[in-house]
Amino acid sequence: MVPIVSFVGKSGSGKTTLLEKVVAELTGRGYKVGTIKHDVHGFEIDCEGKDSWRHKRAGAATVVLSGPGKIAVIKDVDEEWDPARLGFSFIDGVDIIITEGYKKAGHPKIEVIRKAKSTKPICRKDKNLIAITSDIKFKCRDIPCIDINDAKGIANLIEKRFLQKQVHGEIADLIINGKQITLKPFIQGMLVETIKGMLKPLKGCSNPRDIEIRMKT
């Protein structure tokens, strides 16, 4: 499964700027990084009079643009999704995700603190918690404390926590209600074998590399 991590913190902190420079940092390793930003108080990008703000007002659930180099989705959703299930539905062909945000979520954080906007982290508690990055220097025993200028070694522990470990193999991704499930090793080699297997004989399907399958009970 495709690891998760988000950047947390106050608005303000700094998350976006630390997250381009981690990005670029991951990008020139030569790893693949998808983003994700989340924005509690919601968002427009179908700005007023452009076709798809057409086609969203005339009552289409779903708007798609799509070009040469690049495609967007405007969707309804009756609640709101889960990193995991943003993942799995539209970011694919990635080493890892880099979120902005989901501090309430059940992923890995790393949170940004400047003392410009405060000076006591907000999930010190949080099980999930992995780093702090901050221009204050905590004394941290459990988790490691990093300069928030030092993209470098951010990038780092990510790289060293993430990254390198990762077998690249074949791997199932479940998603059950909008949840990700956990599956063992296992339990994922014998379900892309079923699912090749039952797949094998049907006309263009001889050699899958990507498979996606969706089902409404």
Contents of the next structure:
Protein chains: 2
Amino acid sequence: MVPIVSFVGKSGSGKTTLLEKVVAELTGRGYKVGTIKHDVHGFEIDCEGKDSWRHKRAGAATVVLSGPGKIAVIKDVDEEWDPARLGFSFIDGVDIIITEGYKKAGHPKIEVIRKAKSTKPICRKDKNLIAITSDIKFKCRDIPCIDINDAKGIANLIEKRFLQKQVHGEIADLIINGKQITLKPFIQGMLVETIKGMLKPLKGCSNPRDIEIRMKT
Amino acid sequence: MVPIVSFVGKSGSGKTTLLEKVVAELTGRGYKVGTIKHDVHGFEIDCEGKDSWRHKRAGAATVVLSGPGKIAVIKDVDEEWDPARLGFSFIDGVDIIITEGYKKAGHPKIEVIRKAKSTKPICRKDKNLIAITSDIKFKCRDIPCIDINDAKGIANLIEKRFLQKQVHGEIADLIINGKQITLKPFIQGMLVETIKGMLKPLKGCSNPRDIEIRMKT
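Since we've got the form predicted alone here, give me the form predicted together with a further copy of the same chain too.
Every component of the complex follows; first up is the chain already shown.
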């Protein structure tokens, strides 16, 4: 499973600006990054009159646009998907996923505090808080407080915590009824070997590197 | 596997307008529809200055936006994905996928011909052509020619061909190295039962309805 880290903080604290700098820094170091923006108030992405807008307005539940080098998807959902499900379903081939928002989700998080907006951490008691980044000098015994303009320092922390101990080799991600299931390495290995063994005799399956299966039972 | 049908035809022949009407008609009949627009010349969907645009510009390979009732994804790809892969990866829970474009793909297709644009079918020799829809009255012995304004007639054809003989019960879709593999019902059943049997003893897996697995080997 790709590691997920969340930038959380009050509106206007500078999460997007910081995320931009950290994504650019990590990309510059050769990592592939996916991002998820939690837009609690809703968003508009499609423009009136465009073909994709017309498809959607006609009643399509999901609209996909596919062009040279780029894909876009606009999809209706009944309930909100958590970052793990969004990452599993839509983001592949990346080393890390950084989310903007999702302070209530159970992923490691970095809180952004800008003194013009607030002076109190909102996630101080959250066991998933791994750092504070701020223009205030907080003294925390257990987690680092990094300057809000020090994107390199934040990238260093992310690299050290999430990007240098990735296990290479066989991995299996599993979603059941829309919920991500954490598998122990032994179970992952058993699943991978059993499925590979079943598929190998089939046409077109002799050299599987990436296998995706979706089942309805 | 969800059936895919493609509306093909020259630029300006009215594919989008027809697709809108047919999607509305099928949606009105209670079907869930997904659409894929093939944009050979590329598209712009994100607006400068928006957070998702800023994430993408900073270097993120994939950006996901998640809001109430809606998800959007913008993703870089090295090579173009075919409709089967796009459908498998991004569209779930629908009864049918209608594509605008993809005349070279091997899916059943309906050619749209408007006499102001052209008078000759471009897919006449394609064995996947299942109908022509036009404001010209073509006489084809083997396929129907439906009036270009008769969205109901086209929806009837799609319903009859693709929506009334869906097999209910266990199904399994498989993608290996990015390519969809067609599985016989016997193999699908074996795969589903084996994987269900392996997963059932695990925590959180006791009542699987939708199972998704992604493996790298």
